[in-house]
Each structure stands twice: as structure tokens, then as C-alpha cells.
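Next comes just one chain, in C-alpha cells: the form predicted on its own.
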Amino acid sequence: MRKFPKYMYVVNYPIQEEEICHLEMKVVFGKELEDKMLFSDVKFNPSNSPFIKTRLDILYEKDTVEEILEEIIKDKTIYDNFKLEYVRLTNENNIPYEERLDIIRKLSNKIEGCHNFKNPEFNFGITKIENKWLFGIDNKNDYKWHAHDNKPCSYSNSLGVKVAKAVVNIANSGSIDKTIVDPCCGVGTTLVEALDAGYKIEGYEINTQIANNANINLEFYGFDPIVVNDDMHNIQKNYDSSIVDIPYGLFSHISADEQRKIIETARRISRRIVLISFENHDLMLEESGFKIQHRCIVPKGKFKRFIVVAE
């Protein structure tokens, strides 16, 4: 089968976490957000983000099915357990449900091999949009990264799981061959989805107790235990990005001293940082020496996180 180098990604989210979703398409595919959906020819696993339904690899682009029908009739390749589903975007670009089920038919028929419904081994997808219709194959984010969110080993002022696997991949742009550090990982929810998504990651946490705990849920999902109980004012190695939920009056007495601290320490051991936080601490990037670049809000019941991304 002939590899194009041109995917389109189906994405969505809840209105709260749209801001985080939009920075995230921003910062992995460099490009804004439209109607849910992007065109890109950066290949990026959707299961790595808690926001994107599946990404289209494109085979064919045509003006009318049935020139879309004579290309699949060409491919004598066999598929066994594939099945053929109509990818749906937003309601503009959406066709009625019994012309969907036709064309689905029409060309699942002319596809070599054999249809497995229920549980298919391989997924084609068609689409149309600005009245040009794509086939290619679909590949779904399996969802798999739910099972995360029953650590053995939880605080109730952690990151939720979709926020954690979209704040790692804004701290790396996506980049498997970037380095990451969490010099306060807490319980090791950022550790956990870098880790599941392939990513290098390392992990400081100076409570021995929170230490523990962070590598019990790592080898709970079948990961090396990587936290090291140290304060991360003794890191001496150097990272392209840190992951830094940095401790707040709300939950912890830290002062105002002791957070300037852990953001020069972070700019001395980090090219990039991704600061989260409860207030507003752009200052104290702008004096540590960080640009800011990109900024979201995701509101976590009566409060509001503040998601800064510095240089």
C-alpha cells in the first residue's frame, strides 16, 4: 500500500478543556485549530492525546466516490478483518445517514478480503470535506489511558489524566527525541502518560513518602520506578523542557520566595518550561530569564489553572 505523507486529525473536547486542547494542536502540529479538525503532515499517534478521535491517513483524495470506488478496485492488496466507516466531522460537513450507509456498502464491497464489523483488524475511513472526498485509513485513539486514572496511589490536587498527557506532549511539541524532567512529580501522573506515550522522562520528588508513592503507581502500569527522592535544587543535568506544577498557597505552605526558587532552578536545568499553577507567576518567569510563549486556562472546579509555556 503506498504511504502518503498527508494525515487529517478528527479532534474534540469539553468546553472547559478547550483552551489546553487548542494549545496543544498548536504547539505539536504549528498550526490553529479549525472546526475540530487539522490537516498536517506530521505523523502524531492519537492515542497520545486525550483530545484527538483518530488521525486519517489520506490514500486517496477525488471529487466524486466513484472516482475514490475505481481506485480501490486497482488495489488488489488483501485486507482481511477490515472495516470501512464514515469518519464524521462537524455537522457542515456531515451528509445524511442513509447516503453514509450507501457509500459504505458501495465501497466495502469492491475492498479485497473480508469484512469484520465487530472486531476488525484494520479500519478504513471515508470523508468528505469541501466538496472533495477522502479514503484512507483511519486510525482511533484506543482510549486505553482511562485505566490511568485508578492509580493505586492518588491526591485529590493532581492532574486529571487528559490534562497530564496533553501538558506532555505541549512540553516536547510531540518529539519522542526530546528530554523532559518533573523535578516536583508528586504522585508521577506526567511521568505516567510521558512514559505511555514513549517519551523520555525523568522524575524528582523530595517528599520520601510522595516519592514512594509515584514509583508504586509506575510499576503499577508496568514502568520502571524513576523517581528519585531528591530536591530538585541538587538536578545538575539538563533537559530540553520541564514540567513544573509548582506548589501553591491553596495546598501547601510555600512562599513566594521558595516558588521563584523552583522557577530559576528550572530555567537553570531546562531550555523550555511548562509552569502550572493556581496564580499567576509571570513575573517571576520574565526575572527568571523565560519568554513567555503560549498560555491556557483550565478551570478544576471553583478554581482556574494557569498552563504557561516559557523559553
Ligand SMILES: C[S@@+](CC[C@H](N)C(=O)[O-])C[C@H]1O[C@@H](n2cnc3c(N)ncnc32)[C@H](O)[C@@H]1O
Second form
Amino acid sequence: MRKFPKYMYVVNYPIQEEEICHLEMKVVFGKELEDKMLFSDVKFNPSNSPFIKTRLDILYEKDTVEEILEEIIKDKTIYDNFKLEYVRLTNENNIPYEERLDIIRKLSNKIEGCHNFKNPEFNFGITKIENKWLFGIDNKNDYKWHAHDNKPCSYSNSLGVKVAKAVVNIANSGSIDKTIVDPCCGVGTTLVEALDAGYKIEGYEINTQIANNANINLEFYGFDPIVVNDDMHNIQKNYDSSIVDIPYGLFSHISADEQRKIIETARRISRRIVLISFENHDLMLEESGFKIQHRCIVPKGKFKRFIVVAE
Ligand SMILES: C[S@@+](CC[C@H](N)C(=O)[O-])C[C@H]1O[C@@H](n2cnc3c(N)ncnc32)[C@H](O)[C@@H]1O
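Can I get the form predicted together with the ligand as well, since the one above is the form predicted on its own?
Now the full complex is given, and it begins with the chain already shown.
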């Protein structure tokens, strides 16, 4: 009988991003992250998260390496260009290096096909956890999204790529079937991450120059220039969720009343909101009819960004 669900996720984060990482995991997998590791039957692409290092699709779960070896011998499939690695956990409970190497050699010799350490087509992983050996397909985060750090058009108050990636997952709990709107999309940071992950997202921006820049960014990464240069208050469509990086007094002139109107319009056009702000807007959210579900803080220099999820 299986002890573990189908997938093992190994996660890592710098301490200042601990809260947003935990929130992303809680919303996407419906459970708390413990020891930077998570087991789930939910299949999620590791490259769509800024924090998941790898997803091991568990093929064999055994008490000993010998039993894993027996399963590998039974599998007659030929895997040309494969690589087997020990999946190191971030909780320090890893077995010593020499032992790991020995296991890798032993198992690799019994996998049909030839190794390719540089450009493998099949990645296998093995690890030990709670006295069980797990062997499976190792799907690493490809980190290609780091290319989004260098957009042709940037903006001093843009979100960082990691925060943007996490908030798009938080907005729709990782489900690509639902719709998202970023009604104040700036230069399109969330749009790039959402489109890259396959989400259905639309974006609006009131400032013509910034809207043009957002479309330049989208096209630069191969996406359609979908940003509409319009006031979000004119939006007549409805979406499952909105991501609202609220304009703030720190960088632009906006009154509390205008911020309240933005939250009210977000309520009108979306069932769920992920509100990103430098101030506490709990009261405005509640007065607009939202109920707060989750929250976290991400430090930004001397300031704190509040991320609040409400429905
Ligand atoms: C905090 S910035 C968003 C930054 C964005 N998340 C990014 O990473 O580039 C807020 C943006 O909202 C836009 N904005 C303000 N009022 C708006 C409105 N009523 N409708 C649409 N956009 C608006 C501003 O021009 C500004 O670009």
C-alpha cells in the first residue's frame, strides 16, 4: 500500500520570502508546507513556481534500495540519455555523499539505456524519507523565467518576478481554467508570468505610455500585446479573480478615496482579489464586500508589501 501521494515537491526560499512561499503552497496544494517539502496528488509544474525546486513523480516506494533495484530490473523500457540523481532535501536529513554516490552507481547500472549527464532526456531521482526509499521521475524547475528579470521596459514600482509568479498562482489556486484580470497592470509583470504559466489573464492600464510599454514587454517574450489602455472602472466583464497592485501615494498621487474605488470596482468585476499594497486596506476590502481569507507580508527594502487574498 502507498504511504505517500503521487508527487513529492522540494521547495526553497530565502527567509524574507518565507511567508509568500508558504501562502503559495497553501493555496495551490491546500496544505501547509513543512520542512520545505510537500507531498500531494496535485500535479503542478515546478517551473511555474518561484519556490519549487523539483517535483518527484513517485514510481516506486520501498523499504530498501535493493527493492528499488528489483523494480528497476523488472522495467525493460530503454531510457537512452538518462540521468539519475539523488534528490537532496532541504531539511538536512540527507544521507552522506559517498553513500549517495554508491546508490546512484548501483541503480544507474541497472537502468536500461545509456547515461547522459550533460543533456539527459529522462531525469530520474531517488531519495530517502521517513525510512522509505522513493524513486521516480525528477522534474526540476527550469528557471527559464529568470529571463523575465530583464524586461525591455521597466518601472520603479514594478513587482519582482518572484512575487508576480507567486501571486498569479495564489490568484487562481494554480488552476488554468479560471480567468484573471490585472486591472492596474503597470508594465505587465504579472501578465508575463501568468501567460508564461498558461493562465487566462487580461490587463488594463490607464496610462498610455505605461500600457504601450507593457505591450512591448509582452511581445518581447512572445506573447500577444493584450494590454488595454483604459480606466479599470470601464471594465464590463467578470473574472474569477483580480490581481490588484494598488497605486500608492509613495510613488503616484492617489487619494484614499480613489484606492477605495479601485477595490470596489475589483469587487464588481471579480469574485476573488489578491490585493498588493504598502498599506493596510483591510477595512476598504471589508466595506467593499470582500472577506479576507489569507495574508502575508513581503519585505521590499525599507518597506513592507502586504498581500491579502479575499473573496
Ligand atoms: C503599482 S502600479 C502597478 C505595477 C505593476 N504591478 C507592475 O509590476 O508593473 C499601478 C498602476 O495602476 C495604474 N492605474 C492607476 N489608476 C488606474 C485605473 N483607474 N485604471 C487602470 N490603471 C490604473 C497606474 O498607471 C500604475 O501603472
